[in-house]
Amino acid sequence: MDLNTVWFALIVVLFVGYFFLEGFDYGVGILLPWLGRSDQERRVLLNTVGPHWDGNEVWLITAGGAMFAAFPNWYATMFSGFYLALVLMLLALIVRGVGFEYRSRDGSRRWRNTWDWLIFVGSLLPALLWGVALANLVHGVPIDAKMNYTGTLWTLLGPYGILGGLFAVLAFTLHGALFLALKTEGELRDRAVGTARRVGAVTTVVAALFAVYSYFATDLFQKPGFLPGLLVVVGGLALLAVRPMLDRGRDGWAFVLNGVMIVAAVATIFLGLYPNVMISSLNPAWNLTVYNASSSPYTLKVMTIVAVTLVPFVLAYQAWTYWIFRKRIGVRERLIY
């Protein structure tokens, strides 16, 4: 396996980790105004993700940095072509982060309600835009012979892109509800379980529609080998098993199974792309690949040495933070956020 493929695989792992971890705190933000019926309950919801949300975003920063260093042409085409969408996402993430930190610094009901809704928008918009972006990566976007994106923001918002965005919003909302079922107690936990059952049913229908649409609108299932199709089956079975696990009170297994579905969906998209990293809808010869979009072999070699040295420390630190804050949280706990 050459270093171009190794770095493509590492970037996929970073994005998979990002969507698995950040997915549930997007979901908690989306559910915040609906699940928390009092200020105290909303503070409990925020405290379930408070110690983790900024650490989860490190995966995105690392994935973006790795893409910039390993595949500068991919980074340049994607970030210039999806510029408006990414700016909207960045603004939403900033508002959400400020909301986590400042929402409970003032006791005014208007102040807290305003931040609750800003956190909702700041969680919903990135989830939607990530789904739209990933759907467009496999569907193809207008890229010319000079690797320039020639479309607009509206080009990305076709029916397939919108369905991909809706699927992402539902999958992350379900992930958030399952995380809250795992991390809260009493009536709030029961409400989270009920929400997960309802959202899970809708997510299953939309996931099936997205899989069928992908079969006809992309070549995801026509690539050599069996992995993309196998992963879709694994993801579908995992999603179907979430409800039985909830009915048996196995909150942890339900959360893990929905995570498996998210991992399978993201891996299917990137495996279907390879060896491309962006598909040109104008001419297949203008596709960006792991070879024409990459840095020099020397750069990839240096990056590999640095990654092998430092990544284990980062993973160990994040695992430690999840272990430290593993307890369920109730309204009688000391709330920080």
Contents of the next structure:
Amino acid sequence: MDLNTVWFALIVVLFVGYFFLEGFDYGVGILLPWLGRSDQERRVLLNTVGPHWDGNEVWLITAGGAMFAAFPNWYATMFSGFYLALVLMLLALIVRGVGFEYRSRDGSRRWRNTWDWLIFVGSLLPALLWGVALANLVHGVPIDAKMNYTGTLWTLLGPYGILGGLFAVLAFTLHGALFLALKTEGELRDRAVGTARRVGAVTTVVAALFAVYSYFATDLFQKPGFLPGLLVVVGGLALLAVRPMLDRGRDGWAFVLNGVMIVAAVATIFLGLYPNVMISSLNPAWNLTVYNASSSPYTLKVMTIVAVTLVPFVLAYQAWTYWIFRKRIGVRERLIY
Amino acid sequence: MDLNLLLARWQFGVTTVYHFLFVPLTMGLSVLVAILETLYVRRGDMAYRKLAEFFGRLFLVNFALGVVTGILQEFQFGMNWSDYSRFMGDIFGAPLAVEALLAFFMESTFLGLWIFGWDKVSKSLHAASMWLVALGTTLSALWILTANSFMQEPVGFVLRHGRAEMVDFFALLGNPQLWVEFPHVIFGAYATAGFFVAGISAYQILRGHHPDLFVRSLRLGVLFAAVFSLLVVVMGHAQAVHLVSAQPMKMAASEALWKTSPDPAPWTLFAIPDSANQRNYLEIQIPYALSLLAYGRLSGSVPGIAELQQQAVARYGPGDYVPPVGVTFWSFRIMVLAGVLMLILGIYGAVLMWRKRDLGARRGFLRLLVWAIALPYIANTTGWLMTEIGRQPWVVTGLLKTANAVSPTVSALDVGLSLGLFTLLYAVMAAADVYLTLKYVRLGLESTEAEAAPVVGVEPGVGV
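The form predicted in complex with its partner chain is what I need now, so please give it after the form predicted on its own.
Following is the full complex, with the preceding chain placed first.
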């Protein structure tokens, strides 16, 4: 495997980590105003992700930095091309992050309600927009010979892009509900389980629709080799197994299985993309690939050494903090924030 | 200038200056909070824990804005400056990625542990996590300034395939510009936090709110303010000396030195630069001072704008290579003035402490300290304005002009829209930040109890 492929794989790993981890805290944010009926319940919901959401978001920051370092043309084309979508996402991430930090810092009902809704919107929009963005990556977007995107925001919002966005929102909402089922207790947990059942049913239907649409709209399934096909099957089966696990009270398994589905979906999309990183709908010769979009071999080598040295430490201490905060949280607990 | 370029520059300027209102404070304040908490752990004195919690809360309110505005900074290069990203990605991306891997993960993970871990981990581990946050923020500054230093002074690269490619990673880290810029920024950040802590402690003492406790953080803050104001001035001088050889045009612009100076060079204390006619009005000059500033001795002439412009044309072809002189000149002077005032106040406080005077009883000095909180903010902002505007028309000195760096396909309408939205949102966030900061300062040490009050039936949480 050459270093270009290694870096493609690393960026996929970063995106997979980002969607798996921040997927559930987006879900919790989306469910916050609906599941939390009292101020106290909302504090419980927020505290389940409190110690983790910021660290989860760094997966996105790192993925962005890695794209810039390893594939500057990909970074430049995608982020200037999807300009307004990114502006919306950044506005959302800003109000969301500030919301987490500020929402409980004033006692007034209006203050807290406002931030709760901003956290909701701030979680919903990035989920939606990442779904739209990934769908468009495999579907292809207008890119000219100079590697510049020539479409608009509306180009991205075609039916396939919208369906991708909807799928992402549902998958993350389910992920959040399952995480809450795992991390809360009492009535709140029961409500989270109920929500997971309902959202799970809709997610399954939309996931199937998205898979079928992908078959016709992209070449995800026409790719030689069985890996993407196998991943789709694994992802589908994992999603179908969420409900039985939930019925048996195996919250941990239900959460992990939905996580497997998210990982499989993201991996399928990126594997289907490879060796391209962006597909031009105007001319296949104008596709961005892991070769024409990449940095120099020297930079890739330096970055590989850095990543191999640092990533194990990051994984170790992040896993360790999840272990420290492993207990369920209830309304009677001493609540911080 | 094209409208989309102009708007993209405004957006970068507005969002960067705003981001940097929060960053220096939190970089320095994490160290001060870590020191306060360590004192609590070592001595078992609850007073220090209360102080650590109090300043920790102010730290968190400001840290949140630093983090969320930082995300925009990272993506903005691709969004608004895609041709810059293509040209520079091979070099600029690497430090940015290392920053995320090495610094942001550490910062965010251990801050989460610090906020929620008061009862879950041991006291020393809890204090250690704030030290790791402080280490993370400092490393973050090192890597982002590695990238910025390359823009001021490109090293360790070749031009190949129509872009700058890295050939020596360690040259980037050994960039002479980095080793005058990084200490200057770091010391400035620590001085900022010193004045912040000193000023707020002074305010609490003035209104008789736990003066016995706040006099301790006051002393710590004054000590930080004194030591780091001195160091920041020393490094600022080193940077100026380096500037004359590395970026003489920026030096000339920040001095409004239209013609090459006589030897020895006088320093212009005050002037109204007139770019159109390349001359100054109402000049007040101090003999010898520019030679001293530029070379550290009482002789030597400094090259002027006209001569440097000629050299640039000979080297890079026809064009205007003069940065906006008025802004560069005045931001430099305001920065220096603020820095000198910081130094005087800091040293005065340190001398009082040295002579074992009761700082808490010097009400006039305490009042000054409250107002002095603004000084480092002024210095930080104007310092960056001078650095970045003084580099124009280059975005990467000698390699890429700002006009050639902008995204070609992002319309002025798009940029205008995003500039408006970000400005509006940032203003609202600033209002919320100031509101909460003032609220916590007013509540003082009782803010822990006040925070959990509206929730009935729950014990007040420790910590946040």
